[in-house]
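One chain follows as structure tokens, the form predicted on its own.
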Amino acid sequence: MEHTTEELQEKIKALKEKLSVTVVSHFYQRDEVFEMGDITGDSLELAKKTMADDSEFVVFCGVAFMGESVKVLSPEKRVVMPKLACCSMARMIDTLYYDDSVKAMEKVGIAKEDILPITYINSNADVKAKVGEMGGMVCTSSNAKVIITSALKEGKKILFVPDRCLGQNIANQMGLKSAVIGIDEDLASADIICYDGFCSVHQLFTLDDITFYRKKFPGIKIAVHPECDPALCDKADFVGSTSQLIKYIKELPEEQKVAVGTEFNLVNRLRPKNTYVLSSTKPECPTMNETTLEDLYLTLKAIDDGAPVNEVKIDENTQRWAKIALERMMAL
């Protein structure tokens, strides 16, 4: 039997108020999905909220490196997924990758004990352990110019993985020089060797976007993620994480025009009136999409039956260093 949209929200609802639960939702979740969240906003701030929540179980809508952070955080809690979603960038690196860089690092020069490794929060537990291992940390687009400041204070190489253009962006804005590997041949000059990663969706956007609303709307502003290649950053009067976007859009005078380079449901959500998609086609994440109401009612009632489903499992040691690692950021 099918619900309707208000009858699966009436059932959620009630399961919510019944159970010892706590419905987390990204930014880039789909509309209904979003407004069922108890707590809501970008990976980080999701992860560190739910670290002072109290209850049993946390329904994490989201992609699965998402609801890693929040159970290596958080090991006492039972986190569960509607979806067990896969970010494409994530899975564009492993640990075998990950040690495929290194030695890469190391074939041109650089010794091991001379790397500090940096992972964008978009990274499986197993990589956030090998860089908790390595001495590394974690970052986010909005702190990782923090982060690389600190870490380039010992006076070692930084790998950053797994999203080149998040590495490139940060260093342009530095002064610093960056190298991709299997891209770049001097990755020994370089003071940021990225690995090749990148996300799909921000992909998507182009310098000809630009020149089309520019030419559209004179006066018009550009506001992008840094996920976004870093020539179509560089043409941005805005360049910034999730939170900063959406803080950013919100001071600007009501009339002010902008278009925004990042995912469709957060800028479709911005404001009402002048804020602009920048993109020929609809940049939707496909893996935060999966993710419906439905799925989220069949989860809670799961646990209600006392027996949950995707429920996010992480071994000990993996456990423990993606801890460190993901430590190391927030003690900055």
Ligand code: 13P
The other form holds:
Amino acid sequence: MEHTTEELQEKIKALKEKLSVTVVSHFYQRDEVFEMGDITGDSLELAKKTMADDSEFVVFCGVAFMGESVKVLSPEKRVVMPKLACCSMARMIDTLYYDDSVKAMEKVGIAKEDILPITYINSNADVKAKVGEMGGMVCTSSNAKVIITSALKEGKKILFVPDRCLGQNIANQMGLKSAVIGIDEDLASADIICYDGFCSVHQLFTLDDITFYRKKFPGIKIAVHPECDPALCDKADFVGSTSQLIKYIKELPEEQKVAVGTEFNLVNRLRPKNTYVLSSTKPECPTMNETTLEDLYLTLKAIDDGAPVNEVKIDENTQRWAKIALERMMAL
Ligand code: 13P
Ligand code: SF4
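Previous: the form predicted on its own; requested now: the form predicted together with the ligand:
Starting with the chain above, the whole complex follows.
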């Protein structure tokens, strides 16, 4: 028998009361799933807040690398995911492609010991582990600038994976030179050498969209996530991570129009009026949207039945080095 949204939400609430569980939801989740979150936030906030939580089970509504990060940081927790959905950007790199990137740098005369790798949190645990083993660390879009500033103090070349746009945007903000493996010939003279990965959602926003909105509403503000192309970020009034975008938009005067270049579900619930999605297509993250209320209910029910499903498991070596890479970020 099919349940209505309200019925499912009631069942979920009852199971949450009965069990030692914490439901964690990223801002990009569908509204009805987001509303069920005990902990909500962007990727950095979720990692920090979940670490401090003491329930036996974490039920993570997000994409796989986020649930994995919780398990890596708190191996004693049992982390289950209503859907083991994988972020398309995280899928663009694996350990072999990571090794090839290091080799591409060695080929242009940069010794391995002179490379400091940084991986965006949007990567799988095995890539984070590779980075940790090479002395590197993780960053999120909220703290990328702080992490890169600290890394540069070591006087090394930065290998930034997997998001080309975030790497290039931070380099531009800091007045540094960036180059992209496989695209730019001159890697050796760059400070930040980026892997050529990208977000399939944030690449939907274009310069034409900015032109369209500026023409339609003169004086409108344009706010975008740093996973957007650098050419777009260059023309925006504000560039910031999910939590930084939320703060910027909430602090705008009520009558100020703003067009926002980030995921649909978040933009849609940001502000009742004068807020537009910076695209003519619906920029929903398909993997974030895979998790339904029914999935969440069935996941909680499986815990109640004593047979949890979709539990995140990470092998010991990956766990050890990925944790080191994540903890180096947390320490900063
Ligand atoms: P945040 O770090 O801003 O939560 O971003 C995660 C993400 O996947 C953005 O596309
Ligand atoms: Fe990954 Fe992009 Fe979805 Fe974020 S919006 S989870 S980077 S595919």
